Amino acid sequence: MGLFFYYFTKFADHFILIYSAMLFGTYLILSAYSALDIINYMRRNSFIDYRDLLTSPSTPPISIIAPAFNESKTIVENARSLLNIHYVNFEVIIVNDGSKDNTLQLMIDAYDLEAAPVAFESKLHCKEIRAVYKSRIPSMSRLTVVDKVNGGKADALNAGINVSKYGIFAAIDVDCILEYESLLKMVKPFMEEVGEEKVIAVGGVVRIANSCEVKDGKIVKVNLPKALIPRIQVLEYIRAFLLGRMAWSRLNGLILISGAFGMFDKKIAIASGGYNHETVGEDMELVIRMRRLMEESKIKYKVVYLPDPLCWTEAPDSLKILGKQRNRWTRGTAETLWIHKKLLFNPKYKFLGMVSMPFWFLFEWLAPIVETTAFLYLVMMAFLGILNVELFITLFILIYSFAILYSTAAILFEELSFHQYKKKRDIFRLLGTAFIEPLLIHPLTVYYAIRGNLDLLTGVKNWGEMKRRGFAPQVKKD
């Protein structure tokens, strides 16, 4: 007994040490990859004039998408946002999910709309649609209110597409906030296609939105959030899309585009079966069946990542609603990964196969389990008075310095490229938070992560509503 518990011990610390190694240098890569495609991106873009797209006869016509449940305090602002998006052919599609408040009348009064036989094909799979609206007025000719029965996200972005007229369209979360230029800038991939290699979906950075000030749909100023859950966030998102995204993008191997705004091609997501209603993460879901279709016919093909700041979202501001989040997005990617377990560590499906899915697998799905079960490890080692107290402090000194310096980083690449916040003291404010992040927040992250693991095992299928506090209150307050 006492000689497996030696070998158990030796192998513990050898797997704690090579993993972190493993984590700590796969992103040290991703980072550099990053920094790369950046430079080279913003050396490409910083004479394009995106207005020349307006006027070209080249320029694609796009449908937009926003899902609705119950967003009846926002949603005629937010579809008069969508409405008055800088682009030259675009139709507005409001999908309203059998919503139990009065969103669908409130939209129906504001923009004087009536039950129209707009002739569809349903393609894909959706619940019942009761009516489609179109306005009266003349103005409003862009916008569609499809009104269903109530079938979740997945659901309503399916019933979108199959309204929809176009052969792009753009997913898009209805209470966010687009850039001026963003369906621009969007668009553009699809546009350049070379050869055979054939655009299939595009995503870019998505911001958060807390403490900005909002007129009339549109982001007037850039403010750092002045609470702490959010501006943690901040952090989080800068790292994730700026650091992590653009590296996999540079790679052809991103697999994730976010569900708050995306862009697709229309006729390769219906070839794939459209948005999985069976998924919380119904977005990173498509993608990756999107790429396998192509994968398995034999298609060159991208996917395609701007670090331009195309998007802004309301963050979560309570611990309460922050976990509810992680534990969907947990939840979605377990869920992903076992709809497409096929495709790990499969050499048929190359750089997808290979490279993209293991990394979701190891160091995204199994980090916060790997942390977890070394943190029960180490106190156990030291309940029993065994721990090399020398190497924990060691180990905790270098993942700490590292959470903070890859923070460092993220805020760094942020300053050279699009310095959204003009405020020194707002970067001090950041840099203060890279130091907070990894005590107080990190903890809370995995233990939100493993719940959601508990959860999916368990079978416990609510996760509770995101309610948001909206963008016109958070103004006033400021």
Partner chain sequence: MAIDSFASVMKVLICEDDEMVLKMVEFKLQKEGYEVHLASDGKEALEKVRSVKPDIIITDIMMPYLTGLEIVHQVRKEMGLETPIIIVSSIGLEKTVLEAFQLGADDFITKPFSPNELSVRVKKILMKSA
Given for the second form:
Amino acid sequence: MGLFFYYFTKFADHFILIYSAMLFGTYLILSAYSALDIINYMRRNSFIDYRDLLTSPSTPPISIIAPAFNESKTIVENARSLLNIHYVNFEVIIVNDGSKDNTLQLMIDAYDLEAAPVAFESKLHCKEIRAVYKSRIPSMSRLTVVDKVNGGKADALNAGINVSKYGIFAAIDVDCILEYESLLKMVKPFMEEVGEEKVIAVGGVVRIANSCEVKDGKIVKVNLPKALIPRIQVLEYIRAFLLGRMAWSRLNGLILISGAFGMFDKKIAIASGGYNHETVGEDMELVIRMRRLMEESKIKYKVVYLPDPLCWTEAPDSLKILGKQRNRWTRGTAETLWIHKKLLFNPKYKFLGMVSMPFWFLFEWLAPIVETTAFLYLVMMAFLGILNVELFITLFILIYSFAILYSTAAILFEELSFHQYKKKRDIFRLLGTAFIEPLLIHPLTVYYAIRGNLDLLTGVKNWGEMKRRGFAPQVKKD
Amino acid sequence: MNRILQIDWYSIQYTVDEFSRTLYSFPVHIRFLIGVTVLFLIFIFILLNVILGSRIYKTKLLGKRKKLRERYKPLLTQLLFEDDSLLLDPALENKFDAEDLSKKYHRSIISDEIIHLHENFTGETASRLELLFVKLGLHHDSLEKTKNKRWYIAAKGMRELALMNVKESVVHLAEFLNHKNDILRMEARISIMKLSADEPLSFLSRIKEPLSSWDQANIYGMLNKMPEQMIPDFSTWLNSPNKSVVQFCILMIGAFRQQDSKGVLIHMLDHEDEKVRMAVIKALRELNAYASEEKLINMYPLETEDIQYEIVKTLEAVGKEHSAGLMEKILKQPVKNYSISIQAVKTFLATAESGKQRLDHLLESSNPQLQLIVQHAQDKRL
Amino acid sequence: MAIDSFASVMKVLICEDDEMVLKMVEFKLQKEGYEVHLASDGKEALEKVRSVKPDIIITDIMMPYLTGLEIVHQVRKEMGLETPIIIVSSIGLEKTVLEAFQLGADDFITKPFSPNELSVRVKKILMKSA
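Would you generate the structure of this protein in the form predicted in complex with its partner chain, following the form predicted alone above?
After this comes the whole thing, all chains and molecules, with the earlier chain placed first.
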């Protein structure tokens, strides 16, 4: 027993060290790659004129699909702001996912809507569509409102895809604020497609709108959030988007396009079955399924990410909501990885199977679990009085300084590239946040992730803020 | 002075010694970890300095830029719409401060403003802006940019020269046609197209790589900025071995309504490439090519659904009674593709004699599905 | 050009979000003798239509908050005004042009445009409606 315990502690010490080293190494490589890609992106777009797209006959039309559930506070303004986007040929489809409040009525009143005889093919499964509305106002001809029985976000998006007219669709959260030129920028990768390589999806960076000055559904002035919780998320988002996803995009290994704003090739999205009702991580799940389809049918393809800040969203400002959100994200990741477990370490799926999926498995899903286990292990050792205090302290300081280094690098990228926070004070506060985040919020996010996994095991399924969904019984997955 | 330094040295020496003594008392792997940590801290320190430096620099630059733009705005307005005499050299130079024209940064702001305005205006105003650009010597800066090692700066310079119509630079730009960077190569082609007096699109005969939709939009954007008489006959390249060039030219024939090419296009309906056929069908619609009706009707049954949809749509513009017959046939069959059926109703109404009555008749014996499709087709908003 | 006596009593509202272009057109039309009012976004434009009661409106399509097409609709339907409206836009798509005319726009000019031509069209439309 003593010998076993000895080897066990040896193994645990080494495992912690090796895992951390791998994590650091991967993150550093990814940041370097991201830096290269951001520089490349900025150079490529430094001299071009997006306005040429407004006149060109080769610019593809786009359907914007925005599911709405109990959005009565902002829906009218948000719909208008979407209709105001700078683009030539597009439609805006708001899908009222059986809201319990007056979301639909507000839109009917504001935009003088009437039920229209819309004939469409139900290529994707979705709950019953009660009616499709169009405006009597001629200048609102681009607006379509779909009223359907509640079925969750994935279901609403599928309904929107069914009704949509055009070959490229943009899925967005209705409360997101899009920059005017966001569609012009997002469509560029689709238009740059040459030869055999198909562009199947394009993702955009999501930024946090808390404390920003917003006038009539448009960001007028960008401010760093005053409250700590959203400010920490600014840091998290900059890190995830500027240091993480850009690298994956360059490596063509991106498997997550945020549900807040992404553009997809409709034919391929439909061919792969549309959004999955069975997971709360429907955004990631769709990208993986589309990629899987392309791999299996042996078509060259690309998933692109743009570092431009094109989409702004309100982040949770209380721990309670943040907890629910992170809980959901964890469940989404876990469910998605489970659904596509066949791809994991499967050489048939090349980079997707050998690198992207394993990364998400090892460093996104497993990281909080390893962290918690390591913590519990250390507590146990301390309890037994055999904790290697020197090692513990040095390791702790090392990890802490790495976290700060990583955040600082992210802030530097932001400063050199898109430079959204213009006030001098903001940059100091952001740097300050980098110092407290690992100590204050990070343990909580780890806790939320663990809770998410536990909830998943015990069968809790809800969407956090969209929890009052459907009366239909949820299908249990065994 | 010397003494203070010595004392400092001593204490530093002491601290370092003390530190290394403590350090060496640790086992080797801990020493390694401490080393890595110190490395991280040094990196953090460097990054912090870069961030602050960049912040100070950018804030200063932004302020300066804003100030200068505020100053140049009224000046440019005046130069554009006031009397011609202002564009004469002596008067012109007096308008600007010596600093404005001697400092590169100042010039670059004037240049950006002029180019930005030029993008919005045509006619006399545009010509004046071009004149102003050259008179202020800003084209020298653009030319210099094209010589820059960094390709994206060279590309920007090219765009500026092309947009501002600096014709004499065309000779210089020609050397970029074989540049190893494909984006720069394309920019050179587009710039030369804008500037050259004869055969602006001759590059289409030589180009080997495929043109993406993005390239096509860029070329079209520049064509749009050229005088109408410079737009070439696009049928010249319809036999190009480069399929994307063929597609692009078909698109342009439609966009510029080159009616003379109708006959050639109708022949191309037999083309073996689906994308080319698709482009042809769309262009025939733009050209209202009535003569294509028979051929379109005949090819309909053999085509993919995507092309069938385009055929039905083009027939709305070019079809007559004969097309109405095909539409009737489509509508009588069970619905297999909603877009085609909806468009078929529209085309039927546009081509059939007393189409409305015949449609009502057709509906009497049909299912609710078709009724909805007919309603949909007649709702102008959908 | 001497100040036109016809123009001097006429109020023009220009709605355009590009400040530089806005200033240029203002300068040009002021020189012709019009009383020029400016709006840099759709909301401001509608407010100015109410407060200034312009004789003619020149508007871009893509502007913050409200598009030019919506301005046409609101002016015609909500306010019930017959004020002539000229659309100046970089979108030259046939569909958009037709939509503008259906909504009640009086003229459509695509960007890039000639300020001289714009001023001639403004004058012609004003003469006709006078």
